[in-house]
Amino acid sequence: MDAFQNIGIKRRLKRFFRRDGRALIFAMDHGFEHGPEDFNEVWEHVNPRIILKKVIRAGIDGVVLLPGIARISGDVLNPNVGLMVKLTSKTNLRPKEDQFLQSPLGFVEDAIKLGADAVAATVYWGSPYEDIMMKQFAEVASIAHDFGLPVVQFAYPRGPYINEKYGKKEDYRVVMYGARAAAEMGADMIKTYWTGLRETFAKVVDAAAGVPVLLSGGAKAKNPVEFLKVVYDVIEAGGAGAVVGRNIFQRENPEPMIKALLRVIHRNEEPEEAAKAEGLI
C-alpha cells in the first residue's frame, strides 16, 4: 500500500498530465531570469495577470511561476490548471563568472502556502557550481516529497567544461546525461533541451528511466510550424510534452499557438495540420 505522500504526489501530477500522460505547461519565470525586456515584443504581457488569463482560456494544462508572481496572480489561476512554483533562479545582472549558478529564492513551505501542485529547481549539470545546485535540489526534493508534492528538475547541461568538450549544451550526450542524473536524484518530472533529432531525444527519454521528460521551449521561433515540428518530434520520441514560455507570451494573441500545441501533444496531429486548424498558416 502506498504511503500518504506517494498518493499526494500521484494526485498532483495528474493536475498537469492528462489521461494520455502528456502536458503543455506555460512558463513565466523570464522576468527574473532574463529581465523585463523579454516582454518588449508584447509589453502588456509583462503583467502576469493579463497573459495568464489568456493561456488559461486557451486550455493550458499547467503553469510555472516564481513565488512572487504566483502571489500576484494566484486569484486568476483556474483550479483545474496545475501550478508549479520554481524555487531557484538567477538574474542576468550578476557577474559573468557566476552565471552558472542558480540560487534559492523561495522555500517548499512558501509553495504550499501558494497552493502549488509541484515545485521545481534547476541544476546546471557540468557547472563549476554543480555541487551547490545538487544540494539545493536534494533539500527541496526531500521536504517536498515529505509533503506529497512532486518535484521537477530543470536539468540543463551548462558550463565552460561542456562547451570545451562537447561544443554545445544541446549535444544529446550531455542532455541524456543530465536527464539520467535528474532521474537518479529523484525528480518526478524533467525539463530539458531539444537535441536536434527525434532519434537522439528518444535516448534522453530512455535515460530518464520512466520519469516524464518535457521539452524546454526556448527562444521564440520565427516560423510557428517549425516549433510545432520540434514538439511533434518530442512526442514521437516518447517525450511527455513541453514547457513553453517565449513561444507563447511573445505573441500578441497566444491562443492559436497554444491550441495548435495542444493538438500536437494530445491528439498527435501533424504540425501543418494543427497550424492550419488554428489559423497559424
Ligand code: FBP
Second form
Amino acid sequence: MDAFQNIGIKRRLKRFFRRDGRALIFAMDHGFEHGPEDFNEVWEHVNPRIILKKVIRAGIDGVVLLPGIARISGDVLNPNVGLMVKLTSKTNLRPKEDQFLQSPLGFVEDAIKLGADAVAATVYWGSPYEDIMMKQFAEVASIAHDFGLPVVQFAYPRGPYINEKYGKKEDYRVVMYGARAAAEMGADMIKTYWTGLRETFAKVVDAAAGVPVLLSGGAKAKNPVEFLKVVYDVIEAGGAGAVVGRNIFQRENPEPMIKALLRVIHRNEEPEEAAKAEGLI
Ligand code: FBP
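Could the form predicted in complex with the named molecule be shown next, to go alongside the form predicted on its own?
Zooming out: every chain and molecule, the one shown earlier first.
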C-alpha cells in the first residue's frame, strides 16, 4: 500500500514541476483571504475564468485555488496544468486578534473530486493558534497521503511573538524554522517568504532537507525587474520556483510577466534580459 501512495505523490508532483524540478504556480485565493478589493487594479480579473484562461495561455505550470473557485472554473484548466486546492484560509473581516489563525474551509475528499493534484494548508508558525493549525495540517496530510496526494504547506512565521522577538516575519531565522517545521510535519512542498538575501534563502532551502521550497510572491512590486530579481535569487539559492498571485493578476496583461518569470525559473535567464525579451522594459 505504501508503495502505491508514494508513486501517487511522485506522479502528482510532476504535474507542477518540470524536469528541472522547478515550477511557476499561480495563486488566486485572494478574493477570500484579502477580499475582492485585491482585484480593483484590474477588475475583470475578479472573474476567475478570465484570469485563469490568460495565465494558462501564458504557460503557467500550476494554479492554487480554494475549492469553490476550483468548482466554478476548474474546467478551463488544461490537464497538464497542476491544480492545488487550498483547504484553509481566513477573511480580512475577522477581528484583528484572530488574524493569526487560518480555519478549514474544505475537505481532502472534495479536493480529489475536483481533480486536485495536491492540497495545501497554512500554518502560521509562532502564532498563538499554532497548535490548532498544526492539527489541521496533520489531519489534511494524513488523509491526503492515504490517497497518494501531495500536501503543500504555506509555512508563514506570523504572530505577536515573532514581531516582538525577531522584528519581522521575514527574518531568515524564523522563515528557516518554519520551513524546517513544515518538512518535519511531512509537507511535500513548502511555500514561504523571501528572506531578503540569496545567502539566507539558501539556508531556508537547506533546512527544508530536500523538500522543495517555493517563494510566496507578495505584494505587487513597483518595478517588474525588482520582482524578477527576487525570483532569480530564489532559484540561485536552490529554491524550486515561486507561487505568485498579485504580481500576476494585478497586471492588465499578465502574459509578459509570466513568460519572463518562466525564463528566469526554467532557463536561468538574468532578470533584465528576461524582462527585455518579454517587452516589460
Ligand atoms: P501573492 O503572490 O499575491 O502574495 O499570493 C500568495 C499568497 O500566499 C496567497 O496565496 C495569499 O492569499 C496571500 O499571498 C496571502 O498574503 P498575506 O497573508 O501576506 O497578506
